[in-house]
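For reference, the chain that follows is the form predicted alone, supplied as structure tokens.
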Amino acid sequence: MKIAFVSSEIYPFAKTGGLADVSHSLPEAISERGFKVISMMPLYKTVDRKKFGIVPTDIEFNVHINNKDYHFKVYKQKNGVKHYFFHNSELFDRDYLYGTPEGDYPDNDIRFGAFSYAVLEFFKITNFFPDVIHTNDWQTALIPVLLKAKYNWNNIGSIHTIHNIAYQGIFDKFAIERLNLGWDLFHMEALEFYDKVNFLKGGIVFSDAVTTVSPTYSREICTPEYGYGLDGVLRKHCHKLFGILNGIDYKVWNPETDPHIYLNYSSENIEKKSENKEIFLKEHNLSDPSKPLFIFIGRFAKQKGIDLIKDSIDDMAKMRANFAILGSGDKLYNDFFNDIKGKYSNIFIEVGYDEPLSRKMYASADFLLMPSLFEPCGLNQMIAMRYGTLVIARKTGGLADTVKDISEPHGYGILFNNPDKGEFIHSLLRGLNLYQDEHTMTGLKRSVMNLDFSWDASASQYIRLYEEIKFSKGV
């Protein structure tokens, strides 16, 4: 079977979030099972062509939209043909993938609409027709629309994955004309969304299957609370909606081999995790390794429950515990955490993105905080547990699917239900109490290190879905 995996970002070439990690690991896991998988993404200015051995092919063509021709040249990695990159200097030679810190690029409909056309033109020119095209998020959601409504390639299956329904690719209604889609697609059963064009809605309606990145999230987005206006569309198409939990790549996330942490360790010599903690505390001017270390790593955004941390910071400063916070995001939160850096003797704060530091934090911490308002899947909790760090999280989305509260049989984490300060503080206090039981803590740390959140189960579910779609096409 031939699979084309299309994403706006793929690790390590370009990354703004978890989409890039999934777009790297899932195709790898599927190809390891004998399937022919090619991955496709735009070639941004920020991609280091020399470092990754990205070279031009002889494939080039024009995409005519917006009353002009956009010239695309296709690149690939020098040592193989697994990854293809689509370059247009006007659209993708920019400093950011989707927009500046001030906001999204106003022509993102043209940028990713042109890329969507370019993917299908590539198939036509190379005569490489996949059995299934797997698209991701709003940036590639037009591909299932084009596949059925413009190219009429009905023997090719399509699957679309929603990584975060809060981002939908909504543009003014004249995007229909700019993208040569035709006004016959501008109605409530297709792309129309409150008199605008909604890319993600098109992907949901026109794809053969829709997946989300965890089972719980697939149910949540069918409700008004979490559906961001698309819950009705999803309920109508629930027969083709599946929740498949993401995984992590244990070759990448492994405390036994991680070159960034102070001391490597496994569940068999977990005492070295405590040594990592001691070094981390000393390096960042935090005292007393007998105290528990709570960490937060992630985007400073409302979705991540950052307001709960912000509003609780004075209470946290009074606890007999150390805290380390690493992240960046909305200017409001960046400014807040920059302003309080150094204010509290037991709270270390770093505003920015620093992967080596994040790995040291995973290896050193006792608890990871994930107080998300919603969480489609979440990878941080899986990474943390791989490093023997227990998770304190709100019970939502993928967090509910991967963290089991210690009050339940064989539980190994701490969950709270409502996103309010009182419940969040109570969860921290539960962590403090649990930490006092050294024997139980050590056992739980060993236990979570041996949980399996690899891509094996997820890849198997996707393969079954690909095969069902292929079979339904009569191929």
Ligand code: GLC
Second form
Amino acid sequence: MKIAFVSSEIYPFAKTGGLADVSHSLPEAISERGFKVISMMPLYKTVDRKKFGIVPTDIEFNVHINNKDYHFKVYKQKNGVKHYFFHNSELFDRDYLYGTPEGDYPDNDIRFGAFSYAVLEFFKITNFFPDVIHTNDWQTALIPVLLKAKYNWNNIGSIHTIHNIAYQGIFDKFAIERLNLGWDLFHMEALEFYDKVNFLKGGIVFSDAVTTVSPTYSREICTPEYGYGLDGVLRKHCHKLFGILNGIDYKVWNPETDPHIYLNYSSENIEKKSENKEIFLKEHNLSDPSKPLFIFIGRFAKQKGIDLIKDSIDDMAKMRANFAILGSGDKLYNDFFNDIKGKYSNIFIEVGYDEPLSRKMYASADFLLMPSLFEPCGLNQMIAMRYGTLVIARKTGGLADTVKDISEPHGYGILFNNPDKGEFIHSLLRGLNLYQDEHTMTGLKRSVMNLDFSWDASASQYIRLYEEIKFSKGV
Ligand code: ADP
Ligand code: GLC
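So that was the form predicted alone. Now I'd like the form predicted in complex with alpha-D-glucopyranose (GLC), please.
Below: every chain and molecule of the assembly, starting with the one above.
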């Protein structure tokens, strides 16, 4: 069984969010189980070629779209056979992956359309034909469309994973011409979406199976509230829609070996976690380790419920607690948090992307806040629990599948239902209250560290799906 895994970001080469983590850890888990997996992504300017030993191969070709030739050169890691990187300087030598904080790059249809063609050209040139192509999010959703409607490679199976249905890759209808797709694909049962072209819709319609990253989210996206206009399409294709919970890489996220945290620890010597907290507080000008430390780490986007934090900040400043907030994203939120930096003595704020700092925060915190309006899966909460940090989250998507409220038997987190300020503050107060009971807190921290958020169960589900698809192709 040969799998080609295609993604617009893969950790550690390029990452804007959880897609990169999954694009690293899922292929890894599949190949550890004896399957051949190759992973493919664009080679952006921001990828550190030297650090990762990325070198050119002699594979190069042109993709002819938008009335011109786009030259692609394929790179790989020295001594590596797992990752292939596709380079075109006009399309990918830019400062950001998808756009600046002000907005998306206007030619993203060409950028990711060209990359999608390039992946299929690569198979042709190298004569490496996978049994199943596994694509992810809108950036690679044209691949199943091209596979069936343009290349007619009908014995190659396809799985498309939706990591976030809020991002669909919607372009004006002349993308059909720019990408040589043919107007026969511009109808309701294919790429057309309110007189525009929708990449993700194409991926859903044309792939053999569609997965999303948690069971709850797979049900949510079939409703108008969460489906962002694609709920009808998904209900129509629900026979091939599966919710498979993401895992995290237990080697990448491990408090026993993490080189960035102050002191390594496990559930056996969890008192070292408190020592991490003490050092963190000192380093970031926060006082009194006897107070609980609440953290937020994530993209500053509406999705993450960042408005709840923004609107509650004065209340948080009055609580007998410390807060540390790390994130970046939409300009509105970057500006807000930059403006209030240093204003409150109990709130540390860092606007930016900083993996080492995030690791110190996971290791030091008592509670992680995830008040998301929607959350397809969420990795932050799994990482936090791996580091013995309890989770306060809104009960939605993958958060509902991974966090169990303390009011339930064997519960180990705090959940709230409605994304309003009252419920959010109430859940912070529940956290403060729980924190008073040191014995219970320590027990809960230990028990979340011993939960299993690895890929073990979910990798097997993917393998079953790959096998079923391969079998259905009769090859
Ligand atoms: P999403 O993909 O929606 O952004 P996830 O919870 O799936 O959310 O994944 C987020 C990933 O990105 C986690 O690995 C988290 O630690 C990381 N992350 C998010 N924001 C930052 C940041 N500002 N600095 C460092 N890591 C971050
Ligand atoms: C998306 C989602 C997040 C999920 C991640 C990986 O970015 O927002 O919930 O964990 O993809 O699947």
